[in-house]
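The chain below stands alone, shown as structure tokens; this is the form predicted alone.
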Amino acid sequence: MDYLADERKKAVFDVDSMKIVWAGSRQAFEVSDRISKLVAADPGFRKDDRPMLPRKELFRNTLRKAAYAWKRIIDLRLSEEEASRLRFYVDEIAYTDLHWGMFVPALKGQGTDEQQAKWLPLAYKMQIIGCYAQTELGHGSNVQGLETTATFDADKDEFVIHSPTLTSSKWWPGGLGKVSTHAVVYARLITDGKDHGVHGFIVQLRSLEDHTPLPGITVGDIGMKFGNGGYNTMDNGVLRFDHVRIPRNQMLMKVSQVTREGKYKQSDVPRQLVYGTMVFVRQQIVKDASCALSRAVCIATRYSAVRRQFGSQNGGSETQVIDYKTQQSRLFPLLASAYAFRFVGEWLEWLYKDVIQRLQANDFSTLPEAHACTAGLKSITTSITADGIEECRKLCGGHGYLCSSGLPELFAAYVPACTYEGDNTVLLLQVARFLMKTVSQLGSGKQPVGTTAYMGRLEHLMQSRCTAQRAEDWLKPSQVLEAFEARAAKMSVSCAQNLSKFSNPEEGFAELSADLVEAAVAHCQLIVVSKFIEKLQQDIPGEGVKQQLEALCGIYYLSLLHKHQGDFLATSYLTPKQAVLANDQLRALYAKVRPNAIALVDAFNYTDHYLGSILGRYDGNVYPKLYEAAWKEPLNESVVPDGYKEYIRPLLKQQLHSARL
């Protein structure tokens, strides 16, 4: 029985068309739909017992699933896209994520043609398994502070990789602890006593015969991490080198090289090419944010429609929790954010391709802007998603705290994204530096490009004032864009003016860093809003689809305006009365989305297997399934608990003095 059938009948748009919009194309939808059902129907990919397994058993089960997934990929002759979707829907964080997501892109992005010809076929067939060993015990965000050394020995034509201090131990790389046979290791390149900074090296860690660590290598797992299941399926590792020798040709040499004579030189390939890999990884992280947030929102939305509390009149049904405005005001902005992040992720995919084309043509003009843009978007999307998953757990009340809700494990597995590939606050400070540089160059006639193009209209934006006189005026894209542009521009200019008062710019930057982060957030939120609005200017087929996306877009930007009302008022762009009008319009949009909420999360097209949540079941049959799941708890295998005779009975019988405690 479908307990959510009545909710689904309320929808005023074509859900199947929205599924295609969410997937990006009909072809992408068909691949995702087919592969997700294939995974869901395969008992080999069962995961409902994951939070109950001890770490060793959990990890062994992950190894089994990764091997089984690879077997299925080969047996079914899946394409690269299909294989990627299969790994996604298996939904098990594993060493393969780092192999395909970091090790292979590093080889492609930083290896020469000869190096790629040697190493990539082995990696593609998984005859070697790789990880990305950059972070150390003592340094994470400050890559230039890494301590591992790679000293060139000209007599033997080899590099000597060494960990000179305890803090130089590689610490955190996924896949390193127990599985990886090879790593791209980042170390300080030293030739003739001169330090050339951090470079990448391909280093074999374990024997390909019996998997034992090679001489000079100490390697292991760093221990349990936050939460049940979660990221504990991954073998995050510690690695130390004791004068480990590798051939010279295992330095990644696409950008810079060391000759046979020990001379360090730049290659003909521009150094900026390395940024291409960074843009690729960060755009993938933004897409992952939309997936994780949409998953949490799907669970919370369905359960909010199932759950009823209070409001019973004359013995009738209680009120659905989703009908409470307090629930809507917390839930619907997250639903809107999931769609917003999806569309900005699509745009980042285009940006990555554009950056690569430009780099190949030796055009570096858009690179600083692309770098700042991807850094900022990685930061705000992962922060909002991590906080949003936790908010969805709270929106599910007490039952959200159960592992069977799927939300605690989703949170534990997702939250590291706020730190890896750049700490979110550090990334926003990088964006702020770029914004300060952009403001400082405006007087020189250098026109800002891409997502900072609005800065070219600074004079107008500094003087502009909101013209909204009715609540509906906040539905006009031009009105909204100008509001977010004026806020971002004024906050950046204010920071620049305050910075100019310091004789030492770095001192000023440190002192004003909190304000600078806020200016960076304003700029990044503008990007997401503008890309959502741009998406709506495209031809979007399907009855009622565009209207629902317009409502979600409105909820996205008006909820931001409400949350950051102080910024908009402090920059004098709008009046308190106009802020009230914006809030009136936001409430009206909640009412418009409410009957379509279940259909909007159905459009994500997630199977019950992928969601991994009793609360988020497609059929809404929550309570019987929660009751059923309780009896699967290992504690319930015996009626009288282990330890009764030793600890409970002596307490009840007042015999603790003779108990063996």
Given for the second form:
There are 2 protein chains.
Amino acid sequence: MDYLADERKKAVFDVDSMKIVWAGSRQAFEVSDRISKLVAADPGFRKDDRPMLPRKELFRNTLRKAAYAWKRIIDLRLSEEEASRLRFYVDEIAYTDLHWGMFVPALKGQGTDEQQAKWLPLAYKMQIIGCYAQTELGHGSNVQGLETTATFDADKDEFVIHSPTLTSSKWWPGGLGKVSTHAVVYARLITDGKDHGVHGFIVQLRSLEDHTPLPGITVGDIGMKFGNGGYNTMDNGVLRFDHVRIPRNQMLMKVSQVTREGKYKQSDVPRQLVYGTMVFVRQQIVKDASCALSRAVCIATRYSAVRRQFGSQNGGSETQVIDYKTQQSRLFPLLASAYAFRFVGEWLEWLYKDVIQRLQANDFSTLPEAHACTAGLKSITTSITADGIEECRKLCGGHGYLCSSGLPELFAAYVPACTYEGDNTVLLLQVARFLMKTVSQLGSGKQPVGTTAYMGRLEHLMQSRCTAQRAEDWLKPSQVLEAFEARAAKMSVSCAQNLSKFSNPEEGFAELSADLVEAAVAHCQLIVVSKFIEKLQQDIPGEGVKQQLEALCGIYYLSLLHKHQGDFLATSYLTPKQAVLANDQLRALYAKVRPNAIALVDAFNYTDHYLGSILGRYDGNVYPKLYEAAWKEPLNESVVPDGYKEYIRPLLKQQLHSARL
Amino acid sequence: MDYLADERKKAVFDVDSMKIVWAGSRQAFEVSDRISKLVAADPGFRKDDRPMLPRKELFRNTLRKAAYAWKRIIDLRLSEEEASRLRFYVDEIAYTDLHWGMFVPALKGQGTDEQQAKWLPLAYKMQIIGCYAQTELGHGSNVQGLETTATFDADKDEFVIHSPTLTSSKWWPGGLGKVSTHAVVYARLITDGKDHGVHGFIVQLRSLEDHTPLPGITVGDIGMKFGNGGYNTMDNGVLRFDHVRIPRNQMLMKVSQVTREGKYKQSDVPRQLVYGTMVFVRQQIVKDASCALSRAVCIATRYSAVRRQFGSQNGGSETQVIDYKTQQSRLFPLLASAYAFRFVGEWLEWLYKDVIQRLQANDFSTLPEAHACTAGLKSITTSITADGIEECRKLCGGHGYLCSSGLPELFAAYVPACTYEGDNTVLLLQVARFLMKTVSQLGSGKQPVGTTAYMGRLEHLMQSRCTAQRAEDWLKPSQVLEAFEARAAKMSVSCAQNLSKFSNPEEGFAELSADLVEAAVAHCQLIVVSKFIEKLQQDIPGEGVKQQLEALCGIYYLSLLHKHQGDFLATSYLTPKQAVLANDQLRALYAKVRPNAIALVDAFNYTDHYLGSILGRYDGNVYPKLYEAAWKEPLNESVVPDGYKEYIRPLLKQQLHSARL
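Form predicted in complex with another copy of the chain structure, per the form predicted alone context:
Let us now look at the entire complex, which starts with that chain.
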């Protein structure tokens, strides 16, 4: 029985075509579809018991799943793409994420050919398991401030890795606490008493025979984190070195080297290559944002169609909560954001390839712009996603608070994305710094490129005023782009003007940093809006698909315009009346999307296994399943709870004086 | 060793005097101080192990603590105020919260004198334990839609309580799942086939001898909720009735009655009394908001002074993160909000007493205004607090994600406040409805009272324009009040004008509900601002105390003005230039508060036990204690993790084919 069948019938577009748009291509859709169903059908990947498991059982179960997934990957001879999809749909954060996502790329990106030839085959077969040991107890964002030392001992041709202070303890690396046999360790390189800054070293941590830590190594798990399941399936670790020796050839030497004599030197390989890796990692994070947000939105949208409250007339059914404008005005902008992030993620994939091609041709010209734009997009997409998941949870009312809704764990597992790979505020300040530089160079005739090209039309943008006269005028892409460009440009220019009043620019930057962050956000939102609009200029097949995407695009930018109305009005691009027209158009688009809402989340093609939510079930059969699930709670194993005799009965019987408490 | 001693020396006000302002009176401070230290010193109330306990152990431990707390209350002959403080500082959500907070008040508020005489002594001695069974699986906000039935059987002079559908199952009531012996059950009263709507009934659920559910009753826990500890110490329950019979005199009959013959009638007691209870419960929630927010702010502020990152010059220490303007612009508005909510909570306490006095004198005139204002304040304070706790967690960087920071559990335990006792959006719509009524009655000469008095000056407010010319002008209370009044008034009037364009007012209200919610928020923010300003017009003793509160008040309203700049500009009360001046003044106030920040959170007088956060420790000794705590993690009980032989070794040794997974 499909309780959402009526909703699905309402849709005026072809869902199957939209699935392909969402997946990126027919081929990507087919792989995802096949692998997600394979995972969902396999009881070995069950995950609904996760919130109930105590840490040790939870972790043991993750070890089992990671091994089982690897076995399936080998047995089924899955391709790299398929294997990665399988890990995605298994949906259990594990040490393997760091092994494949950070350890292997670090070897590839920073190891010499020789080093890669030695270590990569071991890593590819998982004969060694690696993690990425950078962050320390006292140092996160400021990587240059790391304290761990790697001192070259020329006599023995070895590095001595050491943790000189408590705050130099490695702290947070995933996979480190209990599993990894090896790590890429970041430490200050010291030769001949001279500090050459932070470099990467391959260090074996545990015996390959019995898994005990090697001499001089103290290692463990750092303890419970947010949520029940969430990141607690991961062994984020603490690591201290007491003069641990490694051969010289375990320093990652693609970019800089230490010779047998202890001389430090740079190789021919451009240092900028590391930025390429950063662009890669961050474009992946933007894609992950669209996945996490779409998952939360899928749950909240389906449940909003099932849930009814108020508005019953003459004993009929109550109103579906999705029909309330307050619900729509919170939910639909998030639905639109999920699509927006998907498309900007696609574009970032292109950008990464473009950057790599240029780097290989020794063209570093677009790197600062690409770096700023991935940093900024990482920041705004992860912030909106984290808040958006919690908003979706609230949109599910009380039941969203149950773990069986899937949303608490999704939130708890997602929020670290706002902090890792660059704290979101620190990243926006980097974007702001780049914007200020761009503005300051305008006079010198240097033409801004890529996502800052609009700054080249600064004179026009500073003077231009919105011409919208009717609500429908807000559907014109050119009108919208100019509004977002004018807002972003004016905010940047205003910051630059205020900065110029300070005699010490760094002092000015510090003093005005909150405003600079806002200018950076305006710039990044413009990027997302413009990439969404560009996507719609392409040919998009499928009945009604493009129209739906146009409506979502409109909701995306008009809800941003409403939320940041203050920026648009303060820069005098808009009149208050034009802002009202924009809001009228936004409401009209909500009405247009409403009948298509369920189909628009169906297009994500998530299995019930992956969603992991009773509220988000495809068939909408929410209440019987919630009721059923309650009885699986361990507390319900006995009717009278453990502790009754000791702590409830003596209280009721007024016999606490003799009770042992 | 006090690592924050230097910070404490910087303060330019008398912290002890501020502690008394925060507590409300010297007497309140002394009770809180004494009881919080008593709890902190008692190992029976230890709570740092909570996130590590599996549900059954966690729950058993809560039962122990609840009994132990009750024993201490009896042994020490604590007064009602002291007992309530003790439960507060024990800081473990438990069935007792519902017994004292909902069951007892329901008996008092809705029971006849006779019923109170029978049941209250039992409840006061905890010879029975009660809960409040209202919410159902299918019905939360819409109380009038509850499905449970209480059908009068005149033959036997009994009510038959029954759950006719799955969605009528009681679902969520705290204390129901495993502990309560009794419940106040809300059910549709049916006499002679006529439905008289929802009423309360006292129903015994479990045997007082062996705690087994009585015949016809199915009861259990609804399962894991958000977070590790959090609300999982509470047995939120599910309850179904299969024709359960209770005597007629167990219907709560203060307001309406069923006679021996089955006649339904109203008593002389005004129905409005129930609103009095609602005002009471919601003012308590506003106070709780200031507690929860101040707790998170205390942790984030102290840790921001301990944590250093970037900005090291010549090998010196790095910059304390609290010195970054980006950190200040996120943290200090929350610090100011904690104080603002404290004072508006004090005022609500007065309002409640005023309402009760009037009700007793049959004066219902202020009730709608008092009801709207408590509903609205409940909504905005809980929303800001929930978001604020998470923001404080993010302000602690990566380490805020550890349970030992205290913030994840504080968040998980707090967020239900946005949903219970009225969903925050539903409440704002009630406020909006009241505002629209107020506007519509202005023409009829009816003078708005209390928090809507400003609407009486509508003509002036609609025309007035801000006169601020320098940043300092934003320190004038009259200037600020007018700005917030003009904004709120103009938003309400604009909604009313747009509503008048609809021929069907209800349709208009539904269509414009998102705008109406914004108007309601503007009105409620004005209330908080005006009560903060009123507080500062009183005599406040203590060196420098008033000056600090003035700075916090300024931060509160100027950060709101900045956040909602769009509203202020759209209503044309402000020019963009004046908004910039306000923002300049805000930055100046951050600088003023900065040296006092640690002392301002010390004034909350929280013990380390209550805070439950390594990052928020009074002495700032964060890193050694984080390191120490990690080793208590159960996963660290063995060096080689459980599961190594089965799931890691076979993988490393390429022997998965023969492994049992």
